[in-house]
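Next up: a single chain in structure tokens, the form predicted on its own.
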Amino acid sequence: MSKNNEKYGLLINYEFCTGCHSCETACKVENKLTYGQWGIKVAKDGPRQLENGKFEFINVPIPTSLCNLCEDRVNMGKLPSCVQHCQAAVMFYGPVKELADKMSEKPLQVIFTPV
């Protein structure tokens, strides 16, 4: 998706996702999903045991084909539903430069755009 011919996308900060299942449920209802269609699904890592004893566990919101940023919605001027409804503040939308600026700022982030 673009404005202005700038290409946006979504910032997820996976370091302090809950794995709560709000952006999955926000996607299905807004885009009409099917069972079994998913817009955005919670992938689980871990739990894993860390050199230094702690123990890894990790929630990370993977957007998949059929996700179009919520265009409709988008083009609106609302945010993306898994962004309006991520009971973390974890994700956010942008131009995709400023969200590569945003993610250099810390790790265990990734950025997704659609096709």
Contents of the next structure:
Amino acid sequence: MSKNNEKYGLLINYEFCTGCHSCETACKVENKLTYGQWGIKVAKDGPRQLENGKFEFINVPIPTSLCNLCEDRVNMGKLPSCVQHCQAAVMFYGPVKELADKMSEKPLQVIFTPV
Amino acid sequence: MAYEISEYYKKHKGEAQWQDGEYTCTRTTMWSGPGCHNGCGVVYYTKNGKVEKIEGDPYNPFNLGKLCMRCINYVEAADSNDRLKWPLKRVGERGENKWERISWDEAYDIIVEKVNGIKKDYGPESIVCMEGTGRNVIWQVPYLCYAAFGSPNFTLGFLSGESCSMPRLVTEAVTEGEFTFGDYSAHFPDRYENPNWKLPEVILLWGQNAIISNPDSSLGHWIVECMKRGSKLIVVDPMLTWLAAKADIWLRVRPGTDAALAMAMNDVIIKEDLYDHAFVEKWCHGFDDFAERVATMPPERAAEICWIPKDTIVEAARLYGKAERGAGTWGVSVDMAQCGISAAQAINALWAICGNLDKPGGQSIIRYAFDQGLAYDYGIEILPPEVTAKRIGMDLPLKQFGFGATAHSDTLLKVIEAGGVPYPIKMFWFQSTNPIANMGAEAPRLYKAIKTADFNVVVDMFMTPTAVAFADLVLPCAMSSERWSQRNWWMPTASIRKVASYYEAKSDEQLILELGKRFSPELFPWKDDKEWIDWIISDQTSKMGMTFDELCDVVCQYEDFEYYKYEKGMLRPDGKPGFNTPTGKVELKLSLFEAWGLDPLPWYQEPPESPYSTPELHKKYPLVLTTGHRSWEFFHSEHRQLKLNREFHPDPMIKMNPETAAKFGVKEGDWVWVENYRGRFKQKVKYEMLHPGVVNAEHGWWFPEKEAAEPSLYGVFDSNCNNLTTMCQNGPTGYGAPYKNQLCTVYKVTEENSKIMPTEQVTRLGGFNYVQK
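Same protein, different form: I have the form predicted on its own, so give me the form predicted in complex with its partner chain.
Full complex below, order starting with the chain above.
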């Protein structure tokens, strides 16, 4: 929750998440998380073959209870570390209302509101 | 979708350095080691001479603020207590891992004495210098070899057939006289917004999982950005990678048959009249002969060879052939077959006949920025011609004519095994290379060969299996944040700024310069590493019009880029339009190959060991083994000591189709032995979508957590896929080697069959001939 009580979150365009682990690593390093602990974790489905012969391979990074949306970074004017370093540039940070507008622009997106 | 720049970084726009509380923040370039082939922009946060944090630099057009996990975890590597801290001299026997600390001066004294002794007794050519992948030692180690030691024998580790990039680069050099890269807007600092750039309609990604491997010219995720904007994708890969799953067409090629596939695609495009007539008529040489040759590989025939349905090959050819703009990126898989040169030739021809060369959104012709061009032959002209003539492998046609500025690794091995004919090899200088863990095919054979040398030096960041097994001296090398250097590999030219230090570790430039001064001070006139780099930037790169300090202030500098250079007379030394080849055209039929007595047209040959070339062997070893698949966590044999990277990827993995695993009585997570008649190694089964007849093993594995001293040697041969690959099976040019197309079988690891581990077998029991199953 920001100073003006607006709810913030992460929008993820999972159509293009490559599963590169940058968000997971950025979070672990930023928050000094120990072995086995994750502030964000990539869930993977696939690759699977569909009935039409095409393939599905989905990666979705899921913020956990350890995600505080990089409060300290955000307070100094930075982006959350996962968002900044996302190699596929598929993660966005902002007020949920703005993210929801963005979400309506294309399918295969999710919004997370971890804290 | 826009790349967002945070308020914090907007505040520091244009600043190369600023203070943030107790941190000094520095914008510069990260280049290995450890790392990769890219040169991403970073911001280092330093305190008391140590890097405490690293972030991507949002203002760097190359990576736009993004970083991969290896860079994000850079501090764990740089700060690791396991790093080499000062020079070490061997005190026990080789392999015992017993060392004493010495000073740099003592180390230099020993090297000078040994090198001068070898030069006097055997000649300078008895000294071989090696590095691993190019990266930040691309020109420094060659210069040491030529200018300080006076030897022509600089090689790329024991890279068989020089089959990493060299076959592709050599083929491009004889075909169009230039190098090309898929155009993902990399030539412009304003990237995707540049008005001259156009989106590739289709991207042909050949033999490379680009998002993980990050090729020399580009960041793999640029392809993802193009996909977001609408580019279609054709992926040639034996495995269903994320990119292959997202592709419009996935060509699940049998490893080692890329030449046949590329020939067939050319055939379809020519037969269906999808090629660019205007370009071919005006700018290509030998089209009719080329068309006739590729007609010998119709899609029906390629379908059988490549294990791809005929219709899929035709569909892919049509998609690429009909596209207005086709960009292509290719990987080492193209090189890593005996007919690697031929595969490269046929793929290159596809780009050319479809008119994609130097077109926006096509295949850009690109040189080193500002014509700098320091590479493996930096300093070779210093050597007298009679010494250069002694370079190992000079009898190979391409070497004779100056294509490929390195000694030939396979021939080097043969020279050693022949007991030093025509001359003995007495010393190895290994700088950032770990050939028995990685890169060198047939690692156990190399182990024996390298042990025969009298004196070996290893320069690296960590103690490695190569250092423990062979070194008499081990010298600590600085990491990227600890060196003054530059990155000039294509575009842009970028500064690498020293912001930290680690004990007595020195940069590659610094230690080569200090050592070089002791041999030939006139060839090493620079005061220190920074002055050397400044000389290169100011003098060798004078077109840029900057000093090194100025480059550090702007961080990186782009050269103006123009398309259609062949029309504008920008490629030939005589200034005439055309390509820099003997005919002035793109040579679909290679006139240089013709002159050298080599087949000037593409051809296909079965891998030396395959289901069809060696059917008896295939009965015993029924799986095609492909190796070298990249992972997010590691770069070749690096990063294995980092806890965070190992948390993601603790064990070496062999990828198998679940169906294949079931057939061999194993399941995901099982440790299996992978074996052929050369040896065996063990890895853990991971299910992936591969052809049921193909398995895919990881490379570069050693275990820093295991005992260093022999026979353990960090377990370097235990999980080493190069126990099964082979040296000295090159194509007729000397290039290309079957790293990715061997045969093997797989069986479950049990206590019973694991009493003698491969490392002990190699280091203590004389090798794999003694394996008793």
